[in-house]
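A single chain comes next, written as structure tokens; it is the form predicted in complex with the partner chain.
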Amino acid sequence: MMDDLTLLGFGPDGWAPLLLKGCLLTLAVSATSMAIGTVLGVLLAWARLKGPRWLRRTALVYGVILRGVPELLVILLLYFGLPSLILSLSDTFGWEAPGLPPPFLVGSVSVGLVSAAYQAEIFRGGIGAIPRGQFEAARAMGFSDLMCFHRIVLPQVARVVLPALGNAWQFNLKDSALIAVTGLSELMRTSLVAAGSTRHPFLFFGVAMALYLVLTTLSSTAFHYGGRYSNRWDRG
């Protein structure tokens, strides 16, 4: 028992600093990738609903592939595959070899790319749930597509998609664990390393679960209030 406390403390034998650092990294990667995923996801959803034929197809194929392939592969390909390709190209053509991209960026981008594919589906469902009359009323007043989206679709879609976006966010939190392959010590890897190095798997996995729960609670509180706000016109 004493032993456990030492292991989790801030002392020289305590893992607390590393675990907290891991937590922060997890949060940072998830938030970055969520932002990338949301922006790209909205664009993809829009492309699938309103784009010209080729764009609709492209968005569809993007979705099928990025959702269909395990996330780990996306990260591996982006982080190692792409630089290797560039490396061999630059070897062939005698260019200056570019350095490896920063792991944080690649990690966030790859998780974001995957997340975008999921979020596109969520937004598509959400937009589909808005009564047609709402668009028509806007169009009849001369709203452009973009304005219609910004002023009419987005506020209404928010309440429909928030629970599903909450899911996507949770997933992002956990997908961020995969970027350990780029060498980043986020929460999951830190706890794996700690478990391996100290041979106390249950202790550290238990702590990791608790920390994930803390992150979740914080974020779902945010989603809760977001949901309440986006829903203010429908209560009572």
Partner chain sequence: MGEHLTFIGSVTAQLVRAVPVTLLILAVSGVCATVLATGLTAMSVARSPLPRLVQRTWTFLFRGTPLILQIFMIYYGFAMVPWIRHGILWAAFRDPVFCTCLAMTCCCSAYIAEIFRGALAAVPRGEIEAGRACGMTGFMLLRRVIAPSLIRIALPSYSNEIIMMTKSTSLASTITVLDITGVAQQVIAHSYRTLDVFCAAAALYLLINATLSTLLTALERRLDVDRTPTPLAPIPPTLEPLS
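Now show me the form predicted alone, since the one above was the form predicted in complex with the partner chain.
Nothing else is written out below except the one chain.
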């Protein structure tokens, strides 16, 4: 028991500082990928609803592909496959050969691209929930599509889709564990290294499970109160 406490402490043999740093990296990757997914998801949803035919089809194909392949495959493709492709092109055209991209960037972009495919459906449903008469009234008042999106769509969609975005955030938080394959020392990778180094897998994987549960519980609570605040004027 004392050995376990020593391993989880802040002393010279303790892994607590590295585990906490892994938690912060997990949150950073999740927040960055969520931001990427939200921005791209809004654009994809708007393209599906308001874009020309070729743009609607492009957004549809994007969603089908990114929702249909495993997130781990996207991470591996960007981390290992993209540099290999660029290396082949650099050999062909005489460019300087690039190195592997930063794991944090690859992880955030990979999870964000997949998240965007799901968030696009969330925003598309939220935009569809707005009465059509509001769009017609906006056009009658001379609003451009951009003004309509900024002043009418976004304020209402943000309220409608917040619970679903909470679920998307939870998926991002858990999908961040897949980035361990790139060597980024987030929570999962740190737990793997600690378990292998100390030969206490049950201890460190159990701690990792507890930390993930803390993060997801706090996130759920934050989105719950955020939803109550955004709907404060709609209570019966």
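Please read all numbers here as calculations on a predicted model, not as lab measurements. Positions refer to the first chain, counted from 1. Heads up, when I say rigid core I mean the largest set of C-alphas that superpose within 1.5 Å between the two forms.
- The Cα shift for Leu203 between these two forms, taken after rigid core superposition, is 2 angstroms or larger.
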